[in-house]
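Listed next as structure tokens is one chain, alone, in the form predicted alone.
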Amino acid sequence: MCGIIGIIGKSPVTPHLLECLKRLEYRGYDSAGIATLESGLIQRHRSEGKIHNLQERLKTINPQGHVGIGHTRWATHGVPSERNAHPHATEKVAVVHNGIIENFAELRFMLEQKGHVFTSDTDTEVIAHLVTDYLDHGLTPQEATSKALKQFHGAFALALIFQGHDDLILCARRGSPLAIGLGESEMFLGSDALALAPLTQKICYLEEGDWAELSRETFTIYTAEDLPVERPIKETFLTGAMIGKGNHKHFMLKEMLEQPTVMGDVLRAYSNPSTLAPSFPEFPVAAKDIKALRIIACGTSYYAGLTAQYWIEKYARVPVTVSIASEFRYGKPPLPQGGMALFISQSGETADTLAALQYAKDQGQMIVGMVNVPESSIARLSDVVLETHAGPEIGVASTKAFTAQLMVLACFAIYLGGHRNILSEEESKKLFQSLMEVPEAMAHILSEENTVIKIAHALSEARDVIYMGRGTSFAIALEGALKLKELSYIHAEGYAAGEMKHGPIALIDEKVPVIVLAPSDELYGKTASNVEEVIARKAPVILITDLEGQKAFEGRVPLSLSMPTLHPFCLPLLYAIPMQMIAYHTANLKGTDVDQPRNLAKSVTVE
């Protein structure tokens, strides 16, 4: 969510902070600012909304500082606000902070009976003050936050710059990624490698419970007991051009458009060339031993999870427990001795999955991480690493991420089922030529944007939509909805068809737009019967189906979109485009910001 920067420069390093500021915008934000040092003092320049604010009100001061930190703020404590942006200072100090102080009430009213005044409604402000506390005793910077860490409970990653200390930053992490990254006399530090791209291809990542003290020349990493410790240098191969929109409207847009090309280097990254069959890392215990399998993801990863259930359950037979990530640990539920647990989160940073994976872990799971990101937190606590191999995602709305996760969630099937001895090698290798027609596939459908925008229209004035599927295309209905709230702000739900009559279908009336996901296998018939449910109900329907799917229905829904005709294991792969292509469309001729809607944050590192 939360972006932070930090950088120790030979020059000015505002238009630095601002460059990587605008890189971490895709992460979601309400507000912006920097700090830096100016002949040793703080200066401290905010503003709410987006980072053109900023840049507006920094024309007239163009700060000079060589040392400084900056913050995009997803609002948790405190509304959107100038007051309540980051940086939060002192004369003493400044900070910027993702993540959440559980305890911040009470560190605030204990600061308060010393003396201290604060100014904003945030929690991150008690991290600023308290560390001044210490330092008002006499403490060094490093001695007075190595000592406010050990105070504060919840998770978080934070920067600090402190008056008169020009060739100082220190920052610390818990449960809230945070890289430094390398330079020649010079010094970096970012939520992320995305963020520092430009900078350096030099990264470090701190670990759990680290913090470090940077200067120009070198850093310094001390665990969470203070002791001096090494973590590995790593070359980025991110680049600037990597996050660019090339030509198109939104980077979503853009990323739509590369699902083709990523599905094409998933299959190449979980196949065996020479047989045409699936191919994955060595697992420590062997398919045929795995007597359950627990999914555990948030949102879009969540429906992903969905899907593979009903994939992994009919072709590999074995039992699958998808659950919410952040309600998973509450229940405590009991794993079995040698389990499989799989976390699907494409940041590898999701807070809720990470808590839920330690829970797991702690029950003795087998831990498997399917994240896009391979040097995150999720990555390095798993067992087993499945990558995406996404690329770069910036818009909030997940679309490449989400078929990656598919198709590789599609080959670890056929990859259980052919071990478990339950496909035949016959069988696994017609489901997977069956996905090697998906990137063509999906290439036809994005290239049908004249009927979506049609199909946009028809939505755009809609205060409620339904959405509805069976079996895989039930996950896929869940997830169209999810797309069209997030993006147009329409109220959307997801059901399973069969469902309809058991309450949702009260719902229904000549104002409520239906989208039927109803391509023409074996539960065909079925959907089609709750389609004349929703017809007779005067409901306007619109069917997403292949050509065969459509002669039913001819002439009597008033829109409909045709799909290509593949292996009915390939669907929910196809399906999920026009979903994404709906939503995006509905959302453009709405007005509403595509790329970082509103509330909304790329990647959710707070619980």
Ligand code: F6R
Given for the second form:
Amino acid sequence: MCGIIGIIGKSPVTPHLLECLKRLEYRGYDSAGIATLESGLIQRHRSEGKIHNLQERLKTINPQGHVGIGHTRWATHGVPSERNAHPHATEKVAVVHNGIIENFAELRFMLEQKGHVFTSDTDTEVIAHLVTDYLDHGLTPQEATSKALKQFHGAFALALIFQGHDDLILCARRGSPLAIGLGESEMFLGSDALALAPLTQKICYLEEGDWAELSRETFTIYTAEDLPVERPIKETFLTGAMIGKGNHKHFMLKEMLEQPTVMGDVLRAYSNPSTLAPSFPEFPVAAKDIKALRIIACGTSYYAGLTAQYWIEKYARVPVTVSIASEFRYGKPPLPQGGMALFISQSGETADTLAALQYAKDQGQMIVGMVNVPESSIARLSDVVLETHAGPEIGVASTKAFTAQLMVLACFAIYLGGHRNILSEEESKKLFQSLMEVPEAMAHILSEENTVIKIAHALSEARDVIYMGRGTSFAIALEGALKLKELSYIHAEGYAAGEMKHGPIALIDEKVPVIVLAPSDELYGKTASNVEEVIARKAPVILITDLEGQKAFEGRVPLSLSMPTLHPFCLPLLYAIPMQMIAYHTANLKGTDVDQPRNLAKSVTVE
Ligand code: F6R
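To test you: the structure above is the form predicted alone. What is the structure of the form predicted in complex with the ligand?
Now the full complex is given, and it begins with the chain already shown.
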């Protein structure tokens, strides 16, 4: 959360700072700001709201500095406002920060006693004042920063510029990612390689606890103990074009439409083309020896884990427990020696998931990280990395990353089932072949926009919406409800269809649309009975099912979306698509900000 950027350039850096901030806006959009050095003096420009507001303000000012830092904020301490916007600064230093300084209150108290005057409600401002305090005592910027860093508790990525030093940026990383970009007599730094993609392809990631000193020609990285250290320089293949919207109205729409292609990419990555069998990297524990699997994730990634629980238990007979990362540690769960823990995360940077990973590591678990960002912290801390190959996902609501996670997990279930002798070769092939039909079926569903728009009209006036399903459709119902609430701000809940009668059915009346996911599989009969119970209570039912499933309710439900009929194994991948489309079109009708819903950020790097 929060995006930071820094540039030491050969020409005025403001246009590049703004361009890079735009690419980081998915990390937060409560306020934005930059600081540059103008004739050696720090000049700050900040605006509440999105980067567009800052851009408008800077049009008339047109700063000329060749060194600068920038920030886009997701508010933690202090309301979204100009005075709380980064950079925070004194006359001598300006700082941008991603993360939380947990001991800011005591540091602020100590600094105020010494006469420092604070002008914001943020935790970040203590960084500027503490470094200034050391500069006032004659320390160099490097000495002052290194000394200050040792006093901060919490998680952070920082960038600092200093009055009178126009060939210097200092930066530091603890708990939040930071990448240095190498140019030709220019140096860049940013929260991720995406932001730097148009400027350079040469990236060096800081490791946990590192801090670094950048000039136009060179950079030096130090460990937390101030020892110089080499970190590898990598080529990224990200380009500016890859992260554009193309002709689409929203990133989310573009990313939804990319799903059939992404499914093909995932299948290619996790299968052997000659045998049509799943192919996975070697795990430290053989599949047949896995006693239990713990899956841990947040939000949409958690729902991918819930879906996988059904698959892996049924087809590979491995007991699976799925935990919400932010809750996982609190019961101090005992984890079996030699157990496997799978962490699912699009960004690979989610703070709750990282904290859970650390716990599992300390308990001696084999760590498998399933991430969409191969250079992410979760990938770096994992024993085995399973990449989801969805490509950069910019829309804050996860779409293609979710279905890519599902596809990897489906292949993983077949892989485990085969290696544990639960699935015969023939059964494995049959399941795998059903996955190969997914890209085309997805493309078909994505073309059913007109019916989805009718559903969106029906939902757009609702105050509450219920989603229900059984088995894997329950997991997808939960995902559907999350998508609708985060995009359209309509209250929505997902329930296991059989659970309705244990309480939630009391919510039902003619004003509460109920979206039912009911493929005509072995669970259809029971879900159909639950639909009858809902119809009897006059709720408008929106039925998502195949032609067979529609028959029983012909003329009895106001709206129905017709789905392809494939093997039940692969249906969660298909039923995820209308969940996204319904939320997208409802949000569009309501006029909400689809790509950047209020109060959210794409990469959740605070606990
Ligand atoms: C919802 C959504 C979030 C994320 C969650 C975890 O559309 O995108 O619920 O799934 O914040 O993020 P990652 O997967 O990056 O760990």
